[in-house]
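In the form predicted alone, a lone chain appears below as structure tokens.
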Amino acid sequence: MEVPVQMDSSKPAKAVKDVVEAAAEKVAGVLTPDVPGAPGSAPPTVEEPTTPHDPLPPKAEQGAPETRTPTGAKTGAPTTANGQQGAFLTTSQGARLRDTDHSLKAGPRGPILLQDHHFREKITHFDHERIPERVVHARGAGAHGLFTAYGTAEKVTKAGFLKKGRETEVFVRFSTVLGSRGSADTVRDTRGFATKFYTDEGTFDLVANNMPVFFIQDAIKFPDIIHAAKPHPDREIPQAQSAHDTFWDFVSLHTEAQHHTMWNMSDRGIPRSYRTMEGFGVHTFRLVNAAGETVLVKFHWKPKLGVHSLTWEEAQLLGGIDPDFHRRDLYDAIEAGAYPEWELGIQVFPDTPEETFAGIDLLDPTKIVPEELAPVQPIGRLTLNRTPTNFFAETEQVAFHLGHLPPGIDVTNDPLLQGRLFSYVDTQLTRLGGPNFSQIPINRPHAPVNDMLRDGFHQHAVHAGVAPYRPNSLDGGNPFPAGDDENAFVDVPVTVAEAPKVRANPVSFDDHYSQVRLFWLSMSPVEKEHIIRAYTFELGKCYHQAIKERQLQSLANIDPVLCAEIATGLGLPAPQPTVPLADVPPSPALSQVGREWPSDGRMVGIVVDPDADLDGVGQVRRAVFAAGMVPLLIAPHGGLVGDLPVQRTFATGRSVEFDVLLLAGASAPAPDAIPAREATAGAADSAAVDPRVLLMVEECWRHAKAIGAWGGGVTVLERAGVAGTPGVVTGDSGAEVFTAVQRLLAAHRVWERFPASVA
């Protein structure tokens, strides 16, 4: 589109702005406001634009390098010549495309066809966008461990590592999806939970997330959701978060993303620890037993400590105070001997031609099967007991792939899973420099390898013989194919129904709201409050009203109360639903509130007054250790208080480090409580409690944590105005107080401290 605007050379900035505004006016009929922060050069419409037009011009403040040849000669072309051209979607070779939402399949429910050149080009290009950092899951932490099988899966799979008592070494990598390697741990995001089982029948990679559903149903959309969720390409902000226009623009137009979005806006989006995080295999897999019988399953990781999350304020504080909080928590827990543990479980479904269960399409990765309909059956225990020796060599170079499968486990025709089977190997070719990434120590199988694959970048093996082909006689016929008696991998001979080649999804994939409503109705009142706050915050960060209005329409189709509360926070009217509200029963298993869990590895902050009951503090400290938790003494100064070692001072300690706070005394302001030196010192009063101790108490109370005090510590509670409130315990001795707060800690938080306004 040509925009005939005469540029005034004496005022270049104004001239460029005129060009941008003229183009925006021609495209959208309105001018971009002067308020800074707009993500694009023209405002969007509520409805998806459908009239073709050329790419919009850059924003006024944007520039680009001069156009030059590879050898440095000027071309005379405008700088926009290096950008995208034309009004229509094309391949990299310029061929126009009519569909980029569906991969080419053998029928709507069939597998993706290898001949889908558009899918392969789109995914291949996406997989090679970052060097060498992972495109997604760049921010991660890993640990070694051991998996012990219960034997309860032997009836449904012949996988040897699941036989009773079998122990298998593992490496687990936890990660966030959106942020770069240098981003913070505690951002609101999906977490990866990838486990490499080094089985003696070949490596098994269970590449899970802490949410059981995905944003998309077809892998061809994966570049789209990640491009939308990543920082805006012009400013490279915001980092590691979804509170921005491009994310909400996509998910409000692509409504199959609403279920995952709801999980992300819940407390699941900000876990307290990797140790208190569930994992889900997302996809449906097929298991085959020794008799050749098959079932369909979904994999679940259940943490021993229960599912527990941060409050929003805690997550924000930790982003500044300790951006490595989750990584540090994982490694500190292992070092302290509080080994993180999870049970691996499976939901089992009949392997029917329809591949559905209770009316739920098992091949739709945006759907769950509630545990009330299909209980999770435990099949083994994972214990993480070693931290990496070298972060790069292990955590950064570990390479997972959903196609790393042992005999007894196979894939299904889930179109997201099918695409990932191509994408993961393709990613390693660039990220790890070639096809031999399996020879990096952290990726080496714990089973004999004789693969006839030769040469290539970074070849570490020294292959003998002269005949890496089959059949051969020069190497004596080696290697030989394995038969059933040798436990060869089984590609289950599933019948593919006769169907035309189409870019389409089955009709069952069209329901985008019923399970989102199920999740909402399954939440406790306090969890609903957090979801409302998360949506309100994230949508409030969007620049354009049109995007907020569009997302409110999706929320209206989920629940009118949810929509109305968020609309009120945004200052917008709540729309009416455009589809009937689903009548679904809640699933209590989806809520994090209402059960009790072990307190192993929790952090107990103990505020020490040098003039207080130090003998009592010592007793409490020993009791905390005996309970499998970690005590951290917080004192006015470092070193020793009496004969007790101090781990934190009033200047270095902050409430977000602790799961519970105990007060053994009422310290007057320390010598360093100087506002000019530290803002949290406040306006210190020589006769008062140190302001930083009061701040810790106030924050712990706001974050619904248990608080206990004895002796002079009771004065601190009174001064903070929290004495006598729910979850605040006092007693005659430290042992008595610790016993009481330990009981409270089993529920993670004292939620009754904050009555909810929604039912």
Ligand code: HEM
Second form
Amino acid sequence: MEVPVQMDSSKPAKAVKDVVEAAAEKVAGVLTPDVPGAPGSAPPTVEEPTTPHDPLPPKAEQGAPETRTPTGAKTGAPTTANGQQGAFLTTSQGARLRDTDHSLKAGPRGPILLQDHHFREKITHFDHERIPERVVHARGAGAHGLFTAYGTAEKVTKAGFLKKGRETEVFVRFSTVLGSRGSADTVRDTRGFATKFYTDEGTFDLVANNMPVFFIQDAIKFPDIIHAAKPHPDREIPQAQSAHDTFWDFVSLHTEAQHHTMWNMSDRGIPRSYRTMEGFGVHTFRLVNAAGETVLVKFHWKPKLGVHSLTWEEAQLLGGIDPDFHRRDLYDAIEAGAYPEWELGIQVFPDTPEETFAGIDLLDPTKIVPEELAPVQPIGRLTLNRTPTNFFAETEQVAFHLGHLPPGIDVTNDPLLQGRLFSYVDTQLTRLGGPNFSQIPINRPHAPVNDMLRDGFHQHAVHAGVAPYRPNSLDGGNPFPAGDDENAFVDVPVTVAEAPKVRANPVSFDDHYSQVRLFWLSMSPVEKEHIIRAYTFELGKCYHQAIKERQLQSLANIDPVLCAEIATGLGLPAPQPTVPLADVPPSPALSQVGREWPSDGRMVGIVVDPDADLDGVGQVRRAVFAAGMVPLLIAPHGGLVGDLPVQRTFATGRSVEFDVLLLAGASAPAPDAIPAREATAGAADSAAVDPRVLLMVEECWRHAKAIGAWGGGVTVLERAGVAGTPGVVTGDSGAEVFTAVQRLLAAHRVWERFPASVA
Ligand code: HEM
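In place of the form predicted alone, output the structure of the form predicted together with protoporphyrin IX containing FE.
Below is the entire complex, every chain and molecule, led by the chain shown above.
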């Protein structure tokens, strides 16, 4: 790269500095990342900045909670006013500081003085930076967005935010359940999908999962299932996994857990992205309209990109290569403008005294109602369009609770839901350090708050008045209960049947197998194959044969073929069923294979040979951006190839980061490749092609991803032995190949490449 050299001979030192700065600027200009993910809203300079200026603005895609008072009033201040202000370093009290690198000592070699208030403040605050992580769902990622109602729910609920065209700010937090806060994203687990709707009638929290059923039917067992699924209490392993004895001990003893367990063993347990997950409210809720009429409903989120999952090998590799894969994917997609979208839908059931539909008990959270029996009716659209500005302030401090309900939405007697109504606020008292967590900016309602709750740790509000009790006359009677026509939340007066006080479940809760079989029968052969492999892997990781045998018994009660395949893998005999196999029709809506979806925000890996068709690569790169996807150039070295910026080298890139792979050249071994070692280890002859590129091709092929090549890239396909196989396309130009690959991507994977041993 040429940098103009204009030396001023009278000031040689300054002249050299100018030249270096000009060079740095040019490089920075050329290499300013145009793919998402770079930290900071402006590229840094090589030299330490020394001129005071106000904090840089957040990145363009970052959002923050609206500036509201603790009691819900708009302040009109910009959201940046919530953060640090001014150009100079200060104490927490705003006094400017001139040195934060040296503690105040009795001489340069002496002890630190107790009077060093700055040292004490800095260290003390640091010492208390951590708060307890969530007892479950500790690992998560959040985003801001907007919910727009279609108005289609107006007949069944009076909730204002569901009126036609109404737009409501939301914050969504996705999570895994089992792992600690720093655990990997791609583990096999249920995912949380919790949405806070800041409605002007009070906050509504829809605290959902990506699976429509739960392990247990009664909340009193929640500590048991979680203790069983979390790491063993003695060695604290394994982290964020269900492949261990205590989990399988529990689910094989509590056969009501079998349905949720099969969802976990299916591809739903390893989503490709938060953006490709469905969400389910699980429980049945009760909606009430302005006339006081009620219906029962189940909430569903349907992703615009369709349900799409990783393969188990991808998930495992990503656990090491990019443990933040889902988090990164969410933030990068928003930054790239590929805003994640879902439709909110409801299944609607008549509110009958039996609370059943088509013979299915609507209060049993281990049961679904197949969509073929009760279609999901869309009622609005969710778009996530801003990433958080500060992870802790927003994603970590957000507090969801099923009891956050606006008028028009009420709960049912589902015994799991009833327990959850107690648990969330209770846990947040500890996690967020007191009872005032709804005053934390991310939790502040967007409706006027007049709750008469007072004092407590971290009280942000400054309440006026002398009579925080009712009735009162000293504050003029304020606050007043809302009358019938003043849109109060009304607890629907549901009749509770006369019954003895018992610790018992309804008899209908005893069916633990019919719907697991329904799920199994609804899967395509390739999905069934994945389920078999998942069970075999997980049970194979258990030490105790008794637990495997007990779980095989449950599998026999679900399906003999399923049981036999897994038993073979475990080297154990397959037991006979102990209950009659349920005669259930499949629900095709449960399968994620066989449809086509948009490919917004997907990652396209492009292997570049610096000596090959760089113009073609440039064109493809532009086409990928134009298609709403993100191109990642993978080259033998970093920096630039021609004038194209490189995002991954052969050393830093790995196939699992990409949804499709394009090969633009033959990519000879890079200087840091060790072909001899690869050959000794039995890899294909890689003399002419970098072995890491061959590995990428092999992995993409194994994971049923579309692969495209042109020019010298075709040689790579031949060397990898995959040329001419399904989903591997070649062509005369990059543009032609990319178009073909894009079509393949719509189906998510080249499904026919997966073997399936069961029909
Ligand atoms: C249908 C069943 C359930 C679903 C869908 C569900 C979903 C969730 C989700 C999504 C979160 C994460 C919230 C966040 O992102 O901050 C969460 C957290 C939590 N859940 Fe559940 N959960 C279920 C059952 C239960 C039950 C039965 C209990 C207890 C009786 C429970 C207790 C908790 C607790 C204590 C947290 C941590 C909350 C916090 O610290 O903010 N959950 N749950």
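Rigid core (definition): largest C-alpha set, two forms, superposition within 1.5 Å. Everything numeric in this text was worked out from a predicted model, so none of it was measured. Numbering follows the first chain given and starts at 1.
Participant: Verify the C-alpha shift of Pro55 between the two forms: is it 2 Å or more after superposing the core?
Facilitator: Yes; that C-alpha moves by at least 2 Å between the two forms.
Participant: Establish whether a shift of 2 Å or more occurs at the C-alpha of Ala482 between the two forms, with the two forms superposed on the rigid core.
Facilitator: For Ala482, whose C-alpha is compared between the two forms after core superposition, the shift is less than 2 Å.
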